[in-house]
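The chain below stands alone, shown as structure tokens; this is the form predicted alone.
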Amino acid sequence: MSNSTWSQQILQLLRRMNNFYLPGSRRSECLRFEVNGAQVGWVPPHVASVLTRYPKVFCPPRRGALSLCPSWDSNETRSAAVDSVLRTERQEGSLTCLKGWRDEKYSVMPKFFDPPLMWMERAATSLFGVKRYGVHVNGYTIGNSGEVSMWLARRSLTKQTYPGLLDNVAAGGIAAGVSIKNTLVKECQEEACIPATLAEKACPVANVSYTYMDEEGVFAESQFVFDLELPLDFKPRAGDGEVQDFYLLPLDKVKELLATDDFKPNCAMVVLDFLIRHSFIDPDTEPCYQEFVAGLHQTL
């Protein structure tokens, strides 16, 4: 593949991972969903038209929002009565996002730190165009004569996203009340079997953040991205059965499988940003330089 063919993967990759914000775009037809007069998503109309059902939970739009009744007045209450349009509306089978229930709870509130307004089903938050948080962590080797290496991670043909893609050695959303450190440790130990000692020394290095939608809702994500340099007798092993198999794979092959169809979308972003972190990808002569980094940084 030559280098331009490449770039221009790679900016497909990034203007897809973005496309609310591009010219085009169906976001003028969402509905900004507001908690307590804070707006925490976008409600795409699919969505709206469904939810508008329930007028005992949701307020008729109004110049452009969506809001929860005000007689919904804390984090408890809010919640269980959104949970039972979800679990009414997961029962009818109208919204498809809803067959890949979790049960796993997720936050809702404008910014990381804010106080949560609410909680919510994770695969539920598409539909409301929520803000979501995670974790990735590029696990990666020096050989002896400086060669950089990285572990991918193989996705199980049986997850219920991405299934048989690449991903980063370790990844994971984090929930509702669980900490980045600890979501960090967690994920390391059950997908990689990384022991806690060793996922500790992980550096928090990067944020990737982006917005793009498609026919279950509105994806507004942002990734905490961590360093983990690994020994070179170390193994990555399967521990949840997310993963069918680790590979580590010397840098230039990495880069190339960024521009195929073989990495998970959201993974590739990550292991871009460690190649220009690392000085891998140059400014002097990658000419979509800029692209790349203002792609991976974006406001959600």
The other form holds:
Protein chains: 2
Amino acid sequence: MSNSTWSQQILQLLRRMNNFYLPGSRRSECLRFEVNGAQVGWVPPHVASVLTRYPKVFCPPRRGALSLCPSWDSNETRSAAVDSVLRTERQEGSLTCLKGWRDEKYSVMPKFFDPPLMWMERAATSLFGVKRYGVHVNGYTIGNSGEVSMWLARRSLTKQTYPGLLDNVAAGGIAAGVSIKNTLVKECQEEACIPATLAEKACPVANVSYTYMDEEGVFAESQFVFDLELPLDFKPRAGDGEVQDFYLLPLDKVKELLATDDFKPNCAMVVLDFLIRHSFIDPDTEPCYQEFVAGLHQTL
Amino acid sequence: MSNSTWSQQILQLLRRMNNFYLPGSRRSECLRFEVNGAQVGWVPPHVASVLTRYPKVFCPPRRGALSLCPSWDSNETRSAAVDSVLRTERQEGSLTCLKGWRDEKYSVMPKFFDPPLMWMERAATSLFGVKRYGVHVNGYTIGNSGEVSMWLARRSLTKQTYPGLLDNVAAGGIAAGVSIKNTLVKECQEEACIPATLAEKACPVANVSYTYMDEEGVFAESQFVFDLELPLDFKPRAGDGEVQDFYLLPLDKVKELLATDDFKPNCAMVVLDFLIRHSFIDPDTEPCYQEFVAGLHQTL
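Cool, the form predicted alone is there; where's the form predicted in complex with another copy of the chain?
Below: every chain and molecule of the assembly, starting with the one above.
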């Protein structure tokens, strides 16, 4: 692949992952999702038309916003009211992403450190464009001659999302009430059998944020990125069945793969950020350097 | 200073440096500056009213845009026509930032790697909101026990901009036709007497972008950031009179200084990016981690 084809493929990836911000996106058709007067997401029109069938839970849309009825005035009551709607709709089957129900509770709040206003089933967050937070780990090695290689996971073919694609060595969503570091340690253990003593050496280095919209909903995501240098004699092993295999690849090969359909898109973004931070991309020869950096950090 | 005061000061810095994007900014009053049909900047109203006095050079504003007359159809003729207007206005004295005339030519283009449409005197770029590109170098040391310290420059009191404030060890704008790497090497030599053999070891690691507007104009800037580990026995020395002194400070002290008025604002942003990339900010205890990352990478 020529350098310029590579750059264009990466740019397309970043545009796709940020399509919510592009001129002409369907953002203008979405309603702001408000809880207790604060915006916490975006509701696409096909979801709004379902939710407004539950007038005891959601107020009729007003001034471009869909609000949770103010009578639900605590984290517990709000969460229970919305959960009940979602469980009903899960039976109805009209909102396809509820088929991926996980029984994982995600916090809903205007900003990461704000007190949560409610929690919501993970699979439903994209119906409300609620921001999801996660942790991604770049697991890498430095060879005896200084050459950097990266461990990549191949997702299991039975994963609900992106089956069979390349992934970071460990990654996962931050569930309600769990710290970033604890999520990191847990995912390292579960997904890659990286012991806690080793996982705890991971360094927080970045945040990668993006928002895309597809026919299912609005995916507003923010990933806390960690670098973890792994010993040369350590091999990650599949732990919980989410991964079918791990590969240790030279960084040149990883860079090439980034521009293919073989990578889970947000993991490709995390690796791109690694390549930039570790000087594997030269701003004097990469015409899109700035656009790459900008595309990794889009926020509303 | 408490942690939360520090965070709030940093957030304010980032908001100030990105005030062009804030709701209610004077961006809506600006005209797009277009050359050959492509937008290359933003012209504030007080500047537009001056420029429209030169109808042979600038077309009358139309549909929110101020365009260079299409009769100027080459880099050379466009540059000469605008330069002549600017030299006249420099005499008039109504556009204060022309008092800082530098005789440095900056390229004008829609994106960094695009072929330049014209060049413009550096001091005038903010009148047109033309994006300026620069290089900033984090010069740091790693002590024998692993402790990281950073070299900071104190700007000379005779500098036209930000006299007496703290600065990165070396930094400078990228002039027309000069590469990023060559700008880096030149600034390291001129400002800090860092020899080329050492400067060339600097690693490209990031890009920091922001746009602010003040009474003088629109400052749209994009800085290519390099990390340069300096030997423990190396001391930068003032070269060209732009710096009065250099200090080697422990990173905790540098972090504290970031939140004070003693730092040139864009240099504080570059150091903040260093602190994040090198894990000196913990996302589990810094509530504004994400906002910090987002604030360092704002683009139009």
